[in-house]
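A single chain comes next, written as structure tokens; it is the form predicted on its own.
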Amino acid sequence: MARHGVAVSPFVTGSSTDGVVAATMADPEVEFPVVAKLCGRAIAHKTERGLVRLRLTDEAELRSACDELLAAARPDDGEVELLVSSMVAGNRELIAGLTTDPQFGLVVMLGVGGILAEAVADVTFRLAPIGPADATEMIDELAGQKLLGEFRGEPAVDRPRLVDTLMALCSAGQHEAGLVSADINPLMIVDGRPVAVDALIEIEGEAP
């Protein structure tokens, strides 16, 4: 996603506690507090399995969390890795994604995200490829427009950047070979800017 222009929270990855801790400490963009996650091709929903550790404030907490996450891996998870990312905060979460319709092909989606995404079901779709005008219309179609304005002391959503995010998502779908679906949830609104903090990608022939 980052390669195609989606803004993501700074992160590092590693297969061992020592490796990912060293990478974290060496990367000036990854700042404490951080989040640690256990990732793998067969791990679809990390939160439901308790594979996310939030608000880690120093190296010792990070090291302990990474050891716990690696210990929680199951044999059917296959090869796993640790991901450590800067902790970002915001009161609003969106969801953006791609899916492949058997009749129409690639479809771009935008909606209200977070843990309430399925319950709220405030979403809009467009067939790919989309242009800036299409992306703007998608944003305008969301029922929760109040969430896009000034909210709880935070600035309004930067709509041009959100348009850029949808365009970048569409680009990934068009240019990444074998990409079947992508689910960016949450797309956190941080000081008005959309920032992807998690993504579930499905590649043809691979476990999601």
Contents of the next structure:
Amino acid sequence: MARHGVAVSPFVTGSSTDGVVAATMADPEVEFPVVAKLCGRAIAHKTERGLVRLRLTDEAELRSACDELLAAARPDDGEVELLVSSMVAGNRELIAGLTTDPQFGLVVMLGVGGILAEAVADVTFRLAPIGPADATEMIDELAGQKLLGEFRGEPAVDRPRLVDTLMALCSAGQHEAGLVSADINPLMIVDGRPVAVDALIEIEGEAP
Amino acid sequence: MTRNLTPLFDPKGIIITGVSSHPGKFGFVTLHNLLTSGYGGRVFAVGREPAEVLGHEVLGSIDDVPDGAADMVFICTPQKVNEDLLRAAAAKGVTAAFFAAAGYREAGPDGAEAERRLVALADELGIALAGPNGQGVVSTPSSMCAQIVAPYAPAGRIAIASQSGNFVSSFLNMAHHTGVGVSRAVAAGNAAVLGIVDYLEWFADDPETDVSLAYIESVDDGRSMFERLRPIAERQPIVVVKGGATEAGARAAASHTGALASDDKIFDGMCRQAGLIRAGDVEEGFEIAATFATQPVPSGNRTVVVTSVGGWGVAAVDAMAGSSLEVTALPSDLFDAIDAMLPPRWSKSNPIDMAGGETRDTVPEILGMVAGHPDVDAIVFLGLGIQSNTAAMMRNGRFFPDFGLERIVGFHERQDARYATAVAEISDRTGTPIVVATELADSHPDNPGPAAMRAAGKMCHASAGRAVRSLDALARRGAWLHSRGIKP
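Let's compare: the form predicted on its own is above, so bring in the form predicted in complex with the partner chain.
The next block holds the full complex; its first chain is the one shown before.
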């Protein structure tokens, strides 16, 4: 996603607690507090399985969280890895994604996100690829426009950056071989800017 | 590539197969409808044996049709004989066929096989094949009602393509009711060869058509439909009504995106992206198309409501709440000009409630000023027909024509007709759409207000909410074109 221009929160990865903690301490962009997650190609919904640890404030907390996450891995998860990223803060969460429709092919979605995304179902779709006018209209179409304006002391969502994010997501969908579907959820609004905090990408022939 | 459908919609001569003297049979009805609509080309009725039906000669065989005299064949005969008939018609110079005949794909495996043979044969003969199992084709520029059912329709600028024949009839009946007419109408039937998109492509370049209206139930190749409709939607408004249950398709539901996708939401997004105007139902679809056919597309969304009574204005503003339309503040120079014309009790804001303060020329003058103002993009006008409605009770009461009633009734009726004429003239002159709404359009269509709207060829809506929904569609179209740098 980052390669196609989607803004992501700074992160490091590693297969062991020692390795990922050392990488965290060495990377000036990954700042405490951090979030640690257990990732694997067969792990789809991390939050539901308790594989995300938030607000880790120092090295000791990070170390113990990483140990616990590795211990929570199940045999059928296959190969797993630890991901540590800066804990980005924002009150608003959007969802952006791709899916392959049997009639219309690759489609791109924008919606109100977070853990309530499916319950709220405030989403809009377009066929990939999209132009800037299409992306702008997707943003304008969401029912939750109040979420996109100034909100609880935070600036309004930077719409041009959100347009860029949607176009970058489409580009990823078109150029990544075998991509069937993708979720960026949440697409957190940080100081008005959309930042991908977590993503699920489904590749053809692989279990999601 | 756009198919040449001119022989289907403007044939110089038509062969009808299956014509008999039985007035319940499709061949008879089609001949009747074609002769009744005043079709000006040559009509060759063909039956089992030479005869006369409706005073018209019936030939015993297509072989008796002069070479080159007909370019369209309308097939009402049983499936088994139709391949021979199509070959005979092609030999006479026919290049388009409408198959009303049934017994094809809709009739099971044998019918499906017959349909495959028919498609191959049409391809071999170079014939544009419409149907089979369709109700027919209407084309007012050719005064042609080639249909196995009613109705025909008044002439106008709307072209209709439908996957359901019933809705062709519904749309044509609405054209009768509103007086906003139709250029072409075709039922796709089984759409063995020609589908909705083929018709829409031809309509987009049809000089007789300003707006297309499509009823779609099933989509066979959505991506291709999108790719073909997007370029033509840039040059012609296309209103789409989508029928049929919506369900979550068989998508990868491991992702939230897959779980949130539904056929309806993706179809909706496709319409917006392609520039298609999606209507909520059949009535709204016709009314939006009729508004496109009779009003200019606004260059913005700043809307002024002009009304003779308060409540209607409130309803219009309520309806605008969920739309793209903005209830714009009255520009100060416009405010001053209106204030000078109306008594002090007028609303002094948008909606402009004239509060019964209008004299003989007030309504046309205010509409003209508002429509001509550079900071106003569109108008909703309410209250047409109200004077004539009062006059109708006087005209039909027992005191008429005494006590001065004849004079005042005449005045009221002239005024409403005048308002309707002024609306048409002002929107044409200024390029500002003026949508008009009164329930009298439905309840008292002969009221001089709505009647004069019909005579002027303009849509008169039956409620403020419906007028606003149609105007919203026009404004969204304007915004779609503007954001892509396309001139309306």
